[in-house]
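A single chain comes next, written as structure tokens; it is the form predicted on its own.
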Amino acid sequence: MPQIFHRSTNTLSRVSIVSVLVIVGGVIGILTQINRTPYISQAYMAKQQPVQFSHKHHVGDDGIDCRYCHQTVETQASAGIPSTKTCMNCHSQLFATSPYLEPIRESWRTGKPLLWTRVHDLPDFVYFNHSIHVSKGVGCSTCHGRIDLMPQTWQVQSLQMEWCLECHRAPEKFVRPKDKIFEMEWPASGFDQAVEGPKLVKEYKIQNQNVMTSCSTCHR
């Protein structure tokens, strides 16, 4: 029986198969990298708010503690959004007639809360509890960055699962003393994370890696 295909067809078929695999792998790699970009994660992108609240002014310049506004960060899953009353505690006296703050005064007069835009918005299938992280030595700036330097608020981390796992696999690299949780300038000079981190993990009774990376820890 005569040969239908030329011998070179075998080489062509092998090259075609390898090329398809390389192209598919390349596309997957590119998509993976795109998924990590701020375009997808929204990192470093300030959100428009009804009032452009400046953490730099309130925290960095005036030294207001995080817990003054985010009152449930140590006790509940949500850190809490400050009520209009919290704003008016100061702004009934300070800048009381500023047009810039009229949305706050209107909210106070009408009793209708301001509709803030979430900056750190995790998917609904992810369970995150602020209080457990605070109680285990994870500081504000570890996740939120130097928010005391932000004139507008943006997320500095991707909030993607690989970022969460980086800490859950090795919490000793991130935990700090509990009296430093709300300190923005961290790590402090003279603090040896490699030495003190493992001690804090043991002191805070942080679970082992198997538990910390279990699906049910974050997906419930």
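Residue numbers count along the first chain shown, from 1. In this text the structure is predicted, and so the values were computed from the model without any measurement. Take the two forms, superpose them, and find the largest set of C-alpha atoms that agree within 1.5 Å; that set is the rigid core. First, how it differs from the form predicted in complex with its partner chain.
- In the core-superposed comparison between these two forms, R14 has its Cα shifted by at least 2 Å.
- Relative to the superposed rigid core, V27 undergoes a CA displacement of at least 2 Å between these two forms.
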Given for the second form:
Amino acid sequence: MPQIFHRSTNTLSRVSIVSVLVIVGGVIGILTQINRTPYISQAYMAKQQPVQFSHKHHVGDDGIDCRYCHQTVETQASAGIPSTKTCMNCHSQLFATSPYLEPIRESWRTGKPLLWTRVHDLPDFVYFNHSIHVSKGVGCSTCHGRIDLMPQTWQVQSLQMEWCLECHRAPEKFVRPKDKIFEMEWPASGFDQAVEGPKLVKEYKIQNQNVMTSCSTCHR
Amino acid sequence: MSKNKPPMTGFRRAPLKKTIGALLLASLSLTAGACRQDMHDQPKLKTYREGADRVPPEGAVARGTLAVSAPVAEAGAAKSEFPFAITAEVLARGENRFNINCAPCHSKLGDGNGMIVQRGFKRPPSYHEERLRNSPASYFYDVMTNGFGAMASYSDKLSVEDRWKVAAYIRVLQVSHNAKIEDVPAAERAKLEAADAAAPQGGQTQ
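Please supply the corresponding structure for the form predicted in complex with its partner chain (the preceding block corresponds to the form predicted on its own).
Next comes the full complex, and the chain you just saw is listed first.
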């Protein structure tokens, strides 16, 4: 009785076993990496806003403190979106006839708030509080990047859980002195994070890793 | 089972349908997992979400502010003194709030030449002019509360307490702007003079 399979099928079977493994592994690998791309996380994607507000101009050029507009960032969960009145504090006189600012003046006349598009949209099953981060030494630019250089506003981090955990597992790599929280250029030269970080963690009484990475710390 | 059809046929068909349905559902949920729906966008009220913008009734007082604001506001009215003792912490808070909310126009020195003024906003008076140096602290409190001229009210940005603290810091600016080197405590004087020597160009004591 002749052989059913030709000798070359031995090679073929080995190659096909290996290539199936490679292809399946590759597809899984690609899928996990796609989830990390800005296409999914929306990082670096500027959002269309009712008014083309430029942080670069207001923060970078004019030097207005973050808290002039985001006034609850130190005390509440939400940093605070400024009211139309906050815009009008200056724009009652500056660019008072600019067509770009007409939506603001309309909101001022009618009392209807502007509907800004949310840039950092965390999933609803995440509990996030700005004030605790600010008071424990996490600076604005650590999460929001160089907002003073952004003509339009975009997020620079993935906002994915692995990114949150990067800091919750090792806060000493990211915390900074409390008087530097609102500084955009950070880390400053001469600041040794490896030496100062652990000291600050102790000084701020930042909880241990068990608490920081417990499910209910962020999901509640 | 009691119908005329053979029971086995009817018995078999249902689970097959169920299995296919379950498989479809499973594959659907696998693909839908990447769509950022469901749990990501829950129908609950969060800050700034539509429906969460409830306007408080007229005369509502935010929790924790009544006990502070009423007596403080009364004590300060039409007096040159402050309603509470001025400590280093009070002045530090005043400086902090001043630099955030006031400095854009009034400048960190209080001379009324802040960045917003340089951009074309109406120039506010300098704190160092005679009229304002002689004004009671409650005057600054009043302007912060109600606004004045081109300046809007800052009662939405500065709590009652903070307004008094900012007024105290305005006093600090006024005093320091007209201070002589003899006014500085001897222990601190060396520090100033050292800084002065380090920067030969800025030879003034200011």
